[in-house]
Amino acid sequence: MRTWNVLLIFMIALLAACGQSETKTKDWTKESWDEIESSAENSEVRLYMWGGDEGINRYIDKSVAPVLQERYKMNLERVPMDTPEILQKLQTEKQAGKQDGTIDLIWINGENFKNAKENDLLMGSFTETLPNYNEYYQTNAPAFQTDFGTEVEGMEAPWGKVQFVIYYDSEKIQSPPQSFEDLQTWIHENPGKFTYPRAEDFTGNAFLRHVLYAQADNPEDIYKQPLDEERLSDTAGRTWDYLNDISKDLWRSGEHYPNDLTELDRLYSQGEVWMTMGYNESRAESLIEEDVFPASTRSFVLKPGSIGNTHFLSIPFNSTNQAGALAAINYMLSPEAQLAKYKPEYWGENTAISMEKLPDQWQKKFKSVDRGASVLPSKKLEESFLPEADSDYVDWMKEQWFNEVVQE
């Protein structure tokens, strides 16, 4: 009798293991959405993402996670980690042949997506499986087809979009510059009141790429072309001339550049400089609310335009809960979740959803949101939007800026 009991326990354990193995190895993009949702119930999804913004963290913990718990009895665990470290972790697991991964869902874009795709660290194409993506998003939009020049091929789902703006104190600056030529003049007329972060910083690099776009005959010559230093030489020369010309009238006479955006924000909040900048066109609102930025903070964009990009959600190659990850992404792309993210209470960033595809009641809800006085009108942002260039430009700018500007 004892032998039969042992055999019975062994068989149950074996069947359970087989069931788990099937769950891990099954191609969930071939299954019905009902089956995906059923498998997602009572599961845990581990979301690895950059954790440096408290508003974003609160949005996940206080808005997204409770709905997933109510809808699926799903536990969404947010794990803060810088994206390059996430990819290193996945690379280590892949090299070790670890199929039972520790990450189910990642927030990713740009160079990190390119590295993840090239090293086969992602699950593969999945966006056609998501009901909300196919119903509410312009799936053939160029912003969803490439990510910093890398073909997306359905391997990441658009979670939101941001656009680069420059912030200024409207009590100190009555009329902000309209172009990079105007900015050059303004810097010379107001020495010490402007600077930008180093090229190693994400925001500083973006500012420098804006200068590069402005010095080209047409911005399309940059963002529609792969990096070719020989072809770029004339535009690059004008870029270094511009940056070297303004350097002597920057904060600290250009002898020190802020190491990152946090340092630049601090200089702005203390009144040492009169402008700061950033990729999220609405990020100043929470800083104004917290009395970090002055209430007189407003924003502007410079001709020829403002670089914007889409950021995405993706699933690692060895996620042990791909069905749960798909269900979580689908909710995070829903009108309900996107509206909560659009409001300034938590995050306040722009949505990647297509307004024209929303029912009237949802369009009205989005239009009724007051994003704050520091946020430019959506029409102005749309009119000034410029796509990101190939991610190779980022590393090129880091190296060239140091050689051509810092060492000059």
Contents of the next structure:
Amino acid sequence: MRTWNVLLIFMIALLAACGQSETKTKDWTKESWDEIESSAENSEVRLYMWGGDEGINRYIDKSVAPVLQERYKMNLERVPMDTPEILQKLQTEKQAGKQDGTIDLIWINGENFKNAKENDLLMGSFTETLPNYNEYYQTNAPAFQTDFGTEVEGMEAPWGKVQFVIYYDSEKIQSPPQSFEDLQTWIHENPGKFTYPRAEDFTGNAFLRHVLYAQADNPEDIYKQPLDEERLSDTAGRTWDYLNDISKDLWRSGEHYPNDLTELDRLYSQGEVWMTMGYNESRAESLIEEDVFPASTRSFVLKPGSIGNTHFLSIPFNSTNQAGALAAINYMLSPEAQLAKYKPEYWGENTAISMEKLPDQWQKKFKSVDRGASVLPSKKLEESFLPEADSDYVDWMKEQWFNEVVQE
Amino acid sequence: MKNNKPVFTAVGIVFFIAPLLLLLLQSLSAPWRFQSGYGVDWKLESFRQLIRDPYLWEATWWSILIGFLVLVLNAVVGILTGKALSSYSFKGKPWVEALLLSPILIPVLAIAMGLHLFMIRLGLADTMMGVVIIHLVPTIPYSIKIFHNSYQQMGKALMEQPHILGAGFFTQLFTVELPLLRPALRSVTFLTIVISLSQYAITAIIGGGQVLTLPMVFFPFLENANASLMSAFSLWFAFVPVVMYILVEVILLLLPYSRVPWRNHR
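Please show me the structure of the same protein in the form predicted in complex with the partner chain, now that we have looked at it in the form predicted alone.
Full complex below, order starting with the chain above.
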């Protein structure tokens, strides 16, 4: 019994000790950039981000962190954590009124951003303070103004963009399909050689949204309109017809769909299916290098186009080093850092910078980068670019796909 | 009852040893693509990639340290509670037992937010102690159950005997109870370490990234189609509890009446 008393006293003491919390730090967006930079010096910035890709991890550790160290004597610490967990942590800290958080920078987009914005988990509008953002980015571009239908309002800064492509083995397929009708024919001609992940999966859902775009009279009807089931009913009907038509010639006759992209990748790696996909036009490069994908892997996009999205960097409401975070974001948006990210050496991901705004010498540097044989030329990607629709479509697709396709 | 040894050996090889060997083989070679026409392509690339992860060692040490602390707390709480449950009878005892088991019936994630809030108030969020305490939630019920059963099997008479002979609490614990509890200690060691080592979500939330354990580094890599890398990670993951288990085994040898190799036996 005595131990319990001791423990109780200990806990009460702790409770009392943490009653008083720090007062809110000042509003850095109102300060001059010089002020921000000098305050960022000799500080520590903790970047929380998904850590499941070695190339991305190494880009941060080996390319971004050393420059920040040199420039600001700043210590950029990468912490691997999944975004939903980060948001849950912030949400609880918000509720507990904890103002001195451990997170200074997060990598975010889409549904997570919507969630964070709605729950006031972010610092606020800050992109206008960033010199590099104002100088090199098309600040009024729709891709930066909205994120899966959520108004960005300067609360996150674009870090990169990716586009959806389908990968195929060029040794097995001479000329890949050009449109969704072609794909339909191809699937019937090659039964069992194509499938897509379930609608609950991020990539599977994106594939299904492409089908929806393709069945609409015009893709604009989807991405420019909020979700309205009544208006959508014709398009939706054609989409289910299309999916049910191909389903019997899918892998395992469509009785089973891969649970996630990883499963589809494994099937492709084993040669069971001849195509895989991904919401990242350059993701096959590292997989080819690791011998997971055959070296003859190439990619293609289908008419009417390929959906692309932007991903962003943002600062949580309780970051204790907002000035440092701003300086770090500003560097990560610079042509220099974006070029290093664009090179296949580490990450190989497309830049969010607008080429027209760059000085000639930088444009040349970007153009001279060889992204690898499996990546489509940027012109082709740009021509086929389609924006993402409202995030309500994602949930709608999850529900309807199960009812209309799986249960048929 | 005939001799079942050959059957046991065969089942053991097919279901336990063969998969492990496959894992080892896969981790030491390039990913297998059956259509590619090559045989096994020996490569150390996956282990190189594993070792190159800057957080590997940090996370391994954190995991080991946390695992041991969780184990010690489990042993202390489990032994005391188990003994109390088996030696006293009181009103409402079934309720107390049910209450002690409840943490494994309620998903930890369902109460994670409340616990996090509580930990923030106590100042334990983002600290190692916080993570150790949260790891007690999914482990302690098992420990209590295991020690309770062991004490039950020992019986009250064996507890009364040293008492009559004049042994104090600690003498009794170290010379009678712990040596007899050795199998239970083994089970608890293994369960506790494995459970503590594989907690991802609650470690991430309570540890807040300040406490980096192995799952924090590994779990994101599960979304990877590279089977070789996955095998290397899995082997590393399996290696840690085995080492810890051996360490505990050595500590157990220090208990009285152990068959230690350096003492003469009949």
